[in-house]
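Single chain ahead, written as structure tokens, the form predicted on its own.
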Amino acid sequence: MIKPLKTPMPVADAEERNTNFYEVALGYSHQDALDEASRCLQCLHKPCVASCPVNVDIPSFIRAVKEERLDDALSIIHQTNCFPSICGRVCPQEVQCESTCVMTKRYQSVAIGRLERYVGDHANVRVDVKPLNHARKVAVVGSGPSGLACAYDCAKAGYAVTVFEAWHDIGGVLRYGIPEFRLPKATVDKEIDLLRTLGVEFECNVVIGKTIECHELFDMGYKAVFLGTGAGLPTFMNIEGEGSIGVFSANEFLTRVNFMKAGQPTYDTPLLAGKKVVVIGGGNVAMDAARCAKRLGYDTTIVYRRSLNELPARQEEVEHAMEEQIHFELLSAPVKISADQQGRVRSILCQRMQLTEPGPDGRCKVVATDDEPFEIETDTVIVAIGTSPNPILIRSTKELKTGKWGTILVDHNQQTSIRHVYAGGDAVTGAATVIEALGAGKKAAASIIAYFSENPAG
């Protein structure tokens, strides 16, 4: 008998979790896991691979999983994602693997991101060290889920591999944009140490485009580099009142909570004054700051400007949020926010908005109602509407072809307009997902590693 739903997974109390950082979701049990591979049907066209954007081989894994053979279903993930424990985590696995589960024609999809992150929580790791070639020296730039998952690839293949980090800990967007409870560092640092395995060396506080120029890792001895920058340059409304004191990127401010332990007393790094917080916007980076504000005492509300079926961010994130008691103040748009005679955020005034019938591409417009606008009193106000890619390279390195919104431009193998030199995630894309950069990553260190295979003095 099939399992019509998914193994719930187990969640701490939303009062309690209100008060501290610890994780959200507290992972499967042996059991559970168990049960859920169960769930799987073992398609034989395995629709799952081909919409994962690192294509695991999702369906083998699992049959691992059912035998309990931890260990081999680790080993099957690795061969193409070296990071399990995070993607299964933070990874929307709703819109991608599990949408085309074989199961969803009548039932729950199986839960393939919980599953992927059992196995990357218990399984012991195989490592399969080769000796380094010091002639094949590949420079990895920013140390985010695509510089990672280069770095990996390349040093499999036996490369000497360099991450240089221009921040003073390794991660990227992983360790100073994702939360606490959602994304626990102990987590990175146990999936980045397979890199340390491998023989990655990382080299902090080095800003490429300012410490070292691109063009000289290749007079360091660098034969291929790859650009993984990221998108940490911030959005902002343009709507009058957006100097004010108390008025953050959600960048900043998720990076001071992360990254500088800005919420916690002890630390010489003072974040929020008052007692009220708006957070703009409706992604997975809004959730995050929002829920950061919650757990830093703060009441918080988030303002969006379509509807509760319209938030992008993912549904499990919305659905914590709700439960941790932040207000959602939905189709309504920022038009103003007021200060007072200090320069601080005293207040927000909003639009009331309404959505048009669908368009042509099946999407509504936003437009605003006749309502008088309202305000929200607030201490501070907290911008998540989107990022670009980060400027410093870019404008030191004149070569460098890029796109209307600063995007790096590459090619089908991921090269960019420099000979040798390769870029993705964020840098290329905008803010997007991370295996989608993991993806992208992987793709271009197939491109160096066909380029040294096609040279062999190189």
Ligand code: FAD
Contents of the next structure:
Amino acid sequence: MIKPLKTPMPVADAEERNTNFYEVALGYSHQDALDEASRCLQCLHKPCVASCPVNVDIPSFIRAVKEERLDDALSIIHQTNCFPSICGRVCPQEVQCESTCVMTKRYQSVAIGRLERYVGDHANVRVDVKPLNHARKVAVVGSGPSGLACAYDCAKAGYAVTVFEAWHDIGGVLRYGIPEFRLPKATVDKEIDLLRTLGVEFECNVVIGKTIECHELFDMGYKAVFLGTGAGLPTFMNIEGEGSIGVFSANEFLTRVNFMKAGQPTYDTPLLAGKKVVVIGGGNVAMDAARCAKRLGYDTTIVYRRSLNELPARQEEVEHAMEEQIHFELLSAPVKISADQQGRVRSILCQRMQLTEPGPDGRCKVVATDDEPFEIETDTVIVAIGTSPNPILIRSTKELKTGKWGTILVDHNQQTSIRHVYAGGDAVTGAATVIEALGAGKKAAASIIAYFSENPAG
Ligand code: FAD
Ligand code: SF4
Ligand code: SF4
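Switch from the form predicted on its own, shown above, to the form predicted together with the named molecule and output its structure.
So here's everything in the complex, that chain up top.
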């Protein structure tokens, strides 16, 4: 008899966890993993595999879990995904692999992400370390998931790789954006160590486009370059009062808290001085900013212009935010920020919104109601309404063709307008997901490897 519901994920108590940064989802026990693995029907046509952006062989790794061959399960996942502990924690599985699981026809899907996390956390890694070919060096710009995945596949194929990172530590958004309570940095370190084992080298505090120009990488002996520079440039609302003291972009706020350890007694990084925080937006970034603010002791409200059904954040994160006593002002849009005489935020004025009937494309528009705007008193506003590609490298590399929103243009092989320069991840798509960035990095690596194999002397 198949169990209809997913094996529940043990979680930390909501009242306790909203005062600390320890991980919220605690991970499956051995028995939980066996129970959940036994729910998989081992479908021959594998619909779940097709809806994973990197096509993890889901039934095969789940079968290995069920048969208690955990190290085999990890080797199966590693064939296409170098970061199972990370992806098992942060992938929006409900719209990816789990969305097409045949179990959803009658019951809940198999908890593929939770099982993948279990394998990544508990299995022993088997690596086949090849001697590296230093005549075919690859430069990777940016150490987010796209850059790391490209570096991993190139090193696995035996090519020497150097990853250049602007910050003083590696991981991109995995390090400075996604908070510890969702993605512990020890987990990020553990999975990145696999790249070090393969011989990948990291050069931090190097801004390509400033410290070194993109074309100079070729003068330094690199034969191919991958650009995985992400989309870290915040978008603002352009409303009155947005320049007031106490208005932050979510990027700045999260970087201060996660990366520069603001709020920890032994660090000097300054933090917000107030007691109340309003976060604008409904994506993962907004949830993360709100949940960080709550943990730092702020009374926290999320303002989002659409309704609960349209919140783009992962379902689990929304549920966790609600359990943690974060208030939601849905169908509300900010129109003005008011400040006191010193220019510090005092309140935010919002307009009630409503959804229209769905149009021909099936989407509802959101329009203002006739209601009077309402005011929320607050001393801090965090804007989390989106980001666009990091511009430094793009501006300094004139031959690099970009699209309307500053995204780097690539062909179907991730090749940019410059020969032997490839790109992928958020820098190409705009803000997306970890696994899509990872998939793009892999695709670029495949193109680089093909170029090297087709030109053995080049
Ligand atoms: P990034 O991760 O942005 O990495 C780019 C790196 O390049 C950075 O380290 C940057 O410093 C470096 N860089 C930039 N310019 C230069 C330069 N000129 N020289 C050298 N280095 C440079 N996705 C999910 O799937 N699930 C989630 O739960 C989720 N939550 C998120 C929460 C937050 C707060 C944020 C901000 C994003 C979240 N995302 C989530 C999205 C996901 O993290 C990104 O889609 C993903 O990290 C993109 O990877 P990337 O490699 O393209 O870029
Ligand atoms: Fe699902 Fe992400 Fe794992 Fe793919 S990588 S199987 S989408 S959890
Ligand atoms: Fe297992 Fe669901 Fe994939 Fe079928 S669709 S193999 S039940 S995870």
